[in-house]
Amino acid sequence: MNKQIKEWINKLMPLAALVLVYIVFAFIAPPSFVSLKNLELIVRQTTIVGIASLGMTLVIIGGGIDLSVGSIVALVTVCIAWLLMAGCSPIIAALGGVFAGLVCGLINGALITRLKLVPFIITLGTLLVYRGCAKGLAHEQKIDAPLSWINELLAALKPEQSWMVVPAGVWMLILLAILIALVLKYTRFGLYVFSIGSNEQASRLCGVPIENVKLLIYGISGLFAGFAGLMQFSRLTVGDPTVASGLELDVIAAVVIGGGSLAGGEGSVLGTILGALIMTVIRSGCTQMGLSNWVQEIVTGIIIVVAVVLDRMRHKQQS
């Protein structure tokens, strides 16, 4: 089997499994499974995770991690909404959010190249940093802050909306991972991002500019987390500082379940997302089913561990 067959068998793998878990659940589940309706509702799901793991795919492709997603997330709903309540308008308030996660990334990017400290332990301070920060700004509590069209984007079509699909923030989601995957393919960036990941030493005798990509990267990682915290505020319609706690796994399984390699070098957007699909499409089925969370919690652990495992063997294969 030549190299370009493994190359597509690869690609091809998530949704291979997506398909699988698909028409399992098909035939176990209720027949309202199947329905357009929880069609819709499944893709709505998947936005938020979805959102949020675009720049995730590019950290873990460029060797790193994130842990602070999460909290980035919940920060970014309590700023929305103090923005709202402090009374400015919706459109400043959703850019006002975004920008405080843009700024949550770069300040990761910062401490990650000045330090020289591994990502892992950057972003797990971080992680309590940002969380305290959205508690602190909320006074340990929700802040309810008045309806706009923020609370629309992701909200279930109204039947005069019909003609849009799928809300709004799905189609901010198509967007924004065109727009990584043009990145990732097309420029010099996205070359850098993949030479780092896969050797970060010949990168840099090469002249990558190391520590300005890894800024970029993580700068990109805050800002799709501010996006995902806006369609989060959306979903919730308030500030919650305790929103997304464990997030980052969810994420960070997404692109390993997609076909990321935690050793870097690898990774793909449509992977990403078919990732993304996957676990919502399981959690989905269990929940039509009646199941537990911690099923759900068990489910979803097994196939992440599936994931790596298999990562770890076509490694061992290529090497």
Contents of the next structure:
Amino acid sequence: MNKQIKEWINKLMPLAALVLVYIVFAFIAPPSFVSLKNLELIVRQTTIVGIASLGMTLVIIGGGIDLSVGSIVALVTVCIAWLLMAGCSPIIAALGGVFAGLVCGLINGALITRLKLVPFIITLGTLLVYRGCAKGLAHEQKIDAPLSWINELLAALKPEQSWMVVPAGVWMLILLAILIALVLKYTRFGLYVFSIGSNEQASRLCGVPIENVKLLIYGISGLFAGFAGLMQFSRLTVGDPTVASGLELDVIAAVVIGGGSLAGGEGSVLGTILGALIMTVIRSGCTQMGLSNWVQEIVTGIIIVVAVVLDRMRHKQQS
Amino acid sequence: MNKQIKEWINKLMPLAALVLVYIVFAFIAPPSFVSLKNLELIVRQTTIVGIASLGMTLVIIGGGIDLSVGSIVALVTVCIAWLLMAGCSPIIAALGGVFAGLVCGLINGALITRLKLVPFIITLGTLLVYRGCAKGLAHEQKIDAPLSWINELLAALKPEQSWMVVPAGVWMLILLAILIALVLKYTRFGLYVFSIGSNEQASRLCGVPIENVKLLIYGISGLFAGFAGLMQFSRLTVGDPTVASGLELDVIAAVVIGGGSLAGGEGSVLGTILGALIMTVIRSGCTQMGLSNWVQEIVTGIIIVVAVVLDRMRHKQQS
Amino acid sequence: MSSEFRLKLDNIKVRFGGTTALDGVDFAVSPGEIVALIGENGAGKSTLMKVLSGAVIPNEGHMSLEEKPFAPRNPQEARHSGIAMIYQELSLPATLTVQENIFLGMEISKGWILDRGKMHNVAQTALKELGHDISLETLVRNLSISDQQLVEIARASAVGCKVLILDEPTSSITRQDVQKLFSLMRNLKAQGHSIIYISHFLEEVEEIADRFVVLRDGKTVGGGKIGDTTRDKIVALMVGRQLTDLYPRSKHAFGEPLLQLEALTGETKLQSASFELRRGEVMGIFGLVGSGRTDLIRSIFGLDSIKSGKIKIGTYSGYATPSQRWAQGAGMVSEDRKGEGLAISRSIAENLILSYPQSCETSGAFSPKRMLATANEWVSKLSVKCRSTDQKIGELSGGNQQKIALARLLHHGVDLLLLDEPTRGIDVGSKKQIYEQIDNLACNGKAVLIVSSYLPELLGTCDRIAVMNRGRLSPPRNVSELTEHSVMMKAIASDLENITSNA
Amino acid sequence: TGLSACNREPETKAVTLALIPMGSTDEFWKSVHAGGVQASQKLGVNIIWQGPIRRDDRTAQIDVVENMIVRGVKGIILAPIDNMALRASVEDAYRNKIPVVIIDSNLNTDKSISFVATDNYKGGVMAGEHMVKILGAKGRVAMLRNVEGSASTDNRERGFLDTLKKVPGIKVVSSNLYAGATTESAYRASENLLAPLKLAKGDVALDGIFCPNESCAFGMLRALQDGDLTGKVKFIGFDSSDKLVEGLERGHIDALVVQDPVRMGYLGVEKLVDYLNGKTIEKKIDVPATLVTRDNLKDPTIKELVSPDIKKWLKE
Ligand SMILES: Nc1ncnc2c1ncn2[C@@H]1O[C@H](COP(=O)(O)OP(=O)(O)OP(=O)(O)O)[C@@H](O)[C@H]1O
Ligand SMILES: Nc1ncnc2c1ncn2[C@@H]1O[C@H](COP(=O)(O)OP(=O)(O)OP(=O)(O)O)[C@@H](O)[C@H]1O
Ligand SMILES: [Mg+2]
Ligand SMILES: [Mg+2]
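Since the structure above is the form predicted alone, I would like to see how the form predicted in complex with another copy of the chain looks, so please show that one next.
Every chain and every other molecule in the complex is listed next, the one we just looked at coming first.
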């Protein structure tokens, strides 16, 4: 009984952290911070990192890491813009971009499983390769693209759209989050992801098809980076090959703050989303207070370390 | 006998790769590429990554990773400029900057050993914190500093200095490389670094003082990032808090291309230097051929993966 | 009286979480004496030695070294006090050279600088004494397992020490090497070193030791001068347990053969194994640590690669991956529970159904509810003590963890069960339940292959027993023809003819 | 009543405006900041200075603009990193009745109230014409570009190249290399640009170089100083910083095309306040660039232009 309560407390820890950070800023930031508008803004700004970190949640639960997501996002924005300029309809362009993300992820997965190399080094390599491809495809320029409904996905709501509550992109984040949560809980694949991350040897003994599962994990990570790229394009309205450099660190941080363990076998969708929100709230609060960028960076760095220390402490408690 | 020859071939592999890459460019790049001047340029451009990657070699051999080197380099350039502007003599400023690097490294080491957290996450946090400190100290601006002998460290040689063959900074790289190579081979500490990276548990049972050795490893990594920062300052003549972002990836790549294994226990100073040179040669060759950045990025990414695949293959061969 | 002992241990107690590894052990060793420490697996020998070497801190007890209190806080301190130890499970840092491994932690140096020349000479001498000329510059990962063992021995002797502890040093070296080790030990003894020698090879103990001490269940149960006793008495002291109703046994009806091996040879330890296992049969494989039993099972199950030989499971011939083996109706329980057996950070239920999640799927969707319900069934059937089935399996006691590992096969409904040390580290009560399950399975026409280091349980549960000795499996014999003594003799026999012969 | 007046005090406080640069780590933006502060003190308004964390990070700048809209600032002065990407945010501000003044670099929208900038194309032409003049209308010229996709420097580069094209004696030997976002990358690119052109005896097969912004010019200056090529190659830069002015004084740089960032910042704030006070303001306001050479450097107005007293305003 006591233990169950403890477990719940542990699961709610990221939520508590989020609420705490929010309350702190509610007191020290200008009154606009607690407005509904700002809540919407925070949610919108979380979308890109949030979607990418859903894929990363799978990767990290499975005991791996994917450093190439930032580059994939950039490549996807470029692909979408390129397709639009080539005269494709927005839906084709969007699908094409997302598909490019999927392909990138599958390449990662194939390299990791076939070459049997640590994901860190493979995705470090593809980080450079995909970024280079993005720049090459875009001729080292940003690609302007005609406006279309894609750009509405993550724009602030117009008054006549208020029935949507939040923009379509945020709905997409929510749906994808629910989807991944369900996949983790209600599919064989989800079970395998956890077991591989927790103990790859034992999973092999139990006949888990490790290679296929890993391929799928990195494929999904790429697919979600593709969706994140779509959102990024929606915000930028241009295909920018230099965008999202360093995004991978934000994404990994979101997963880890949300309780994911780099040793694998642990993590949750809810935690990840909360982790991503925590970082946006900090950034938003600091910006609206007019605090300097460097303070934000230091605060974010400290929060990452503190979050992981807390995580370690609660593990110790349990064992 | 056969085995020894094989081992030698393995050790020489990065050298062979370097020579190969060089020869390829000698044929396809403009004739200026093979000039002595260009050799000097390549060596000079390798210095910063080279020095930082010496420290990283220790870290990676010891089974860890240090993502914060880029930020430390930036912080060090800022510290040096700040000290110069505060009226310190160049030697004090240089020492002060390098000392700041050492302190950063020791903080990393202390956090990793005391909190018993994976180095990836700790140095991800300090990456942000140190970068933030650099920006804060510099008021988010470049700090101009008066010219001094520091700026001669990595400048092209004037005709009357031709007796030096290469600039002082390159000599420093060479000396530090020899120093680290000697430390690794001839000191107790060097032996411990290898043994911890190879098998931390077994090392503990043999009486290796793991905590102290790790602290020292990260301290040295910080110290060398400090020297790299000094070189960076020498080149820039200003303290720039935004410099060297992403340097950590170049540095890790250099070590890995040079035969270092992210699983620990393997790596060599010679290999690392060759790895750093390979990357500079590619960059220099591509630029002088008028190839775009994106081609360089793709080529570098592919080379990282190929280098590690080769590394894995030669391991398989051995066992 | 006490002055004649160099090292003295009083009432040492060590607890790991719930298990008591040492329960008040007294032990002493004099200068110039070789003491053999013997006992069954899990008796606490290694733990006791780890206490001496600083790797384990005792919960209670007192130690003294040369009349001074001795309480090493870490291996470093113990080594500097003159305790050298060859660990049973120490894997050497594999990317270091032989010479570096020999001196790791006790380097000869001038200040910070290693004195490689001197170390080279000392190491060379130490290896010469062992009669080996392994190149000192070879990387350890390029050495064979037995050469690695020699390196460990050389490490202990080269550095110099007052007390030398050898925890099963001969488990993987040849007879000739053992003789060289013994002459080295005699030299050291003559120089006044104290040596503690742990081994399951009783003939070695008789040959080299002056005195023996027997541990059982973390307590000293006896000892004495080697000359004053017989090997049978020592075995009796070691095993010394009444085995009455611990082993339920029904009459098994044998069916068609399910597992057939013909001269199976693995990549590492397994030299040759041939037998036939029929439905309704329980077959045991006995052998000493490192004799290659685990290799055999892993090779059958597709976890280790096979060099040659034939293998047939049911109607399927040839080699296969673990997932194919499951599909062919075979299942395996690993000896290495934490490393390979269970995903420690996942729940009981997940671990239980991991090999067969299809059983918890309704129209393609995996149902956690059904998983928990399934797990609940097995938990109550096997009376596993747990809070709930979505509890992390790492929180359970070893015995209960083992039951889940076994329940995985039961749930999967496999016909062929490969059990590697299925009762390692678990209490007597749990053991009995597991034996009952095994007996039940045989009655229901399943085939069971048990590997165990615990001889009584093999004698109690199996229909036939084969003995593995240094990679070779003897032909299985009916349990009625065997005694503990005869099996043990076969397992520790040093001449191969004796093993493979059926007599 | 005294008490309630006391409570209201924050509301009677001056209006708050946001000044959003492309990055916060350049001399140029420091000067814009100084100009903005100067104007705000004179006009009695507050300004928030907030740039994106990573320079040239379009998304980060969008985030900042959106945050400022939500914060409810009364107006925004924005130097957009991208001529397209910031459109949506500015239109969002427009919907929220927050006027936006664009400075420095153009934005493809009609929802901003004014555009205060240097005509960058003209600046490039100015540099080109001076280059032709000092080279005597013949020679080999190289140009190191800034970063991919920056509108203001694109225009300068275009202006410069268009001018040179009209002169038959001048040959452009390199114009496709990018300096990248940091000074270090600019430095390396410069070295690699010069390396294949080097001749024996420390000479170089090049007569003139143009760099279209500060970090790029700084990297090139360092490369020239390092390679001992200063004076041997005519060098024209764009924008100013202490180091560049020092280079000009020492004859390492022949000319700088200098904008007036202080004035740009000042005008941005002033025009916005004018608009808020109901005045009509021009759609486009030119802040002309000036060609600074060693000869006119002593001129006090030029001196103020190239090294404004930033510290005074930023209280550093
Ligand atoms: N780190 C540990 N955590 C929990 N239990 C442990 C640990 N180490 C040993 N034990 C337990 O302590 C008991 C004694 O183990 P020990 O290794 O000392 O036995 P041993 O006599 O050396 O056996 P063997 O002959 O197999 O080497 C066993 O029950 C074992 O499971
Ligand atoms: N060359 C090797 N390299 C790595 N691991 C090995 C090697 N040889 C054997 N092992 C592993 O060592 C462990 C013990 O070896 P083995 O299976 O031969 O002994 P065993 O008779 O089962 O003894 P135990 O009582 O320790 O289980 C097994 O897990 C086996 O896979
Ligand atoms: Mg033992
Ligand atoms: Mg075994």
